[in-house]
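Let's start with one chain on its own, the form predicted alone, as structure tokens.
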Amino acid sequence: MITANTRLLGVFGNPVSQSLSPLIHNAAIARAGFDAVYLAFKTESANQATESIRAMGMAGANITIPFKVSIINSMDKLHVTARQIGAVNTIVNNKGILTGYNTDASGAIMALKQRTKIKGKHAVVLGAGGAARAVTYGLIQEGAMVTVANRTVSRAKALARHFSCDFVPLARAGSLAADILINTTSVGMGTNKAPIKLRHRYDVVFDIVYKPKTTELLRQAARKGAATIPGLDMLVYQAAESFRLWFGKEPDVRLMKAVAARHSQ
């Protein structure tokens, strides 16, 4: 039962009609026996959504597209990673004090690992905003060796630039000799489109995108042999992470699992 005790949680961004996330986290939420709800929210701004957290109350709350970047200023502290990234998917709420966190970092990651070693691996990641900085990130990290491709060249070179990598046109991506293929961008969510036209065989392509469950990218990789990733896998693994960071507790990452899975198509 909600009550005037009970800590709101939520997601901020623009669409979040699809996210499965208040899904995920309430039911984690509800094992762990936490007073606490998980709700969406859409925003027009980060600073909208900021302003909406303090007035709230809230104990913290994820940000999705397209504000991961932007809201950077509007944070009173930011953790070291988001601060390297230069994007925040978590905010902590401490007594009014918001801090930033970025998990989809380690979610990626996580979720590469149970497919591939990437440690001097060559990876192409498609897209240049939030998703791709924490991915990019988590990549050279462990070892990798990153090329950036978006469709508008300029925001591809600025990422490479930030973090010392190479860059390409959205076009090339489909055709460059690497093992690994990571779609950071929005294209194939809800639809049967892809980012680009698979021509090269990667040893394993990662799709963020988690609705439908296996994406148009992900049907092409798999008939050229590639293994495959589901955007659930980093979904369910970012989420737990925010978890930890709310409530200070090991979340059951099964449960969270079995859900996106129940309610993903």
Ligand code: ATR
Contents of the next structure:
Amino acid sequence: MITANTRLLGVFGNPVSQSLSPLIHNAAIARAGFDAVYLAFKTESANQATESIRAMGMAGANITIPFKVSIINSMDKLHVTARQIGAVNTIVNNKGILTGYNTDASGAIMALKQRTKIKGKHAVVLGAGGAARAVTYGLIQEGAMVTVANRTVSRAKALARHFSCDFVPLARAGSLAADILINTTSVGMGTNKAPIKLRHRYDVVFDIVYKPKTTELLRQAARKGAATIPGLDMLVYQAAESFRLWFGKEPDVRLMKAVAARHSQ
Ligand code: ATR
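Could you output the structure for the form predicted together with the named molecule, given that the previous block was the form predicted alone?
All chains and molecules follow, beginning with the one already shown.
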């Protein structure tokens, strides 16, 4: 029920109409019995997002493409993980003080840990954007060795320098001998294209793209005998971590997964 005391949360991005976050969060909010609602807001700038959060007295928000990096400058406080990654995807509003967090890294690691050990493994990360930074940070924290592969090699080099890891051009990633491959590029979103042709048999292949549920990269990986992890897992785990930050309570993660799966085709 919406009341005069209903707490407002939401996701800011551009575009944002495809976001599954309102469905996932509102289901979890209803299950927990909280007087809160979560909406999607298309915004023109990071500043517009933070001004709106303050003006409407929102309890918190998610930030998505393309503002995860630029939003950093308008935070009052930054959690250490967000600072080290250089991107914010979750904001908590505590009496007008906005603190930026990053739950993408822990969401990705949680998704991986369901299928594989990470410590001591060699992982190849495709991409060099904000998602790649979060995933690379998480992997290194967990004790993996990382090689970053990107179409624009200068971006791979910059990311590799930031995290003290290796880098290669994207075209070489398909045959690089390693244990885990993670796609953080947008290639495959809404299409049947894959960012690379898989030649090496990775033990585990994780694609953060969640639409379609089974991407072309995951199909190639399954044909080679790899264990595959769909993007929906990370989407749900990062959402669950945001929920914990806003409400201080454990959400019904199984319900969140079921809702995401139902709406991702
Ligand atoms: P995000 O913050 O979500 O990671 P981003 O910063 O725009 O988004 O990064 C998108 C990533 O997808 C980049 O690594 C990009 O490669 P470039 O740095 O070369 O642009 C990658 N990407 C997007 N479209 C691609 C394509 N068609 N082929 C290969 N890589 C692509």
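Positions refer to the first chain, counted from 1. By rigid core we mean the largest C-alpha set that fits within 1.5 Å across both forms. Quick caveat: nothing in here was measured; it's all calculated off a predicted structure.
Core-superposed comparison between the two forms: the Cα of R54 travels 2 Å or more.
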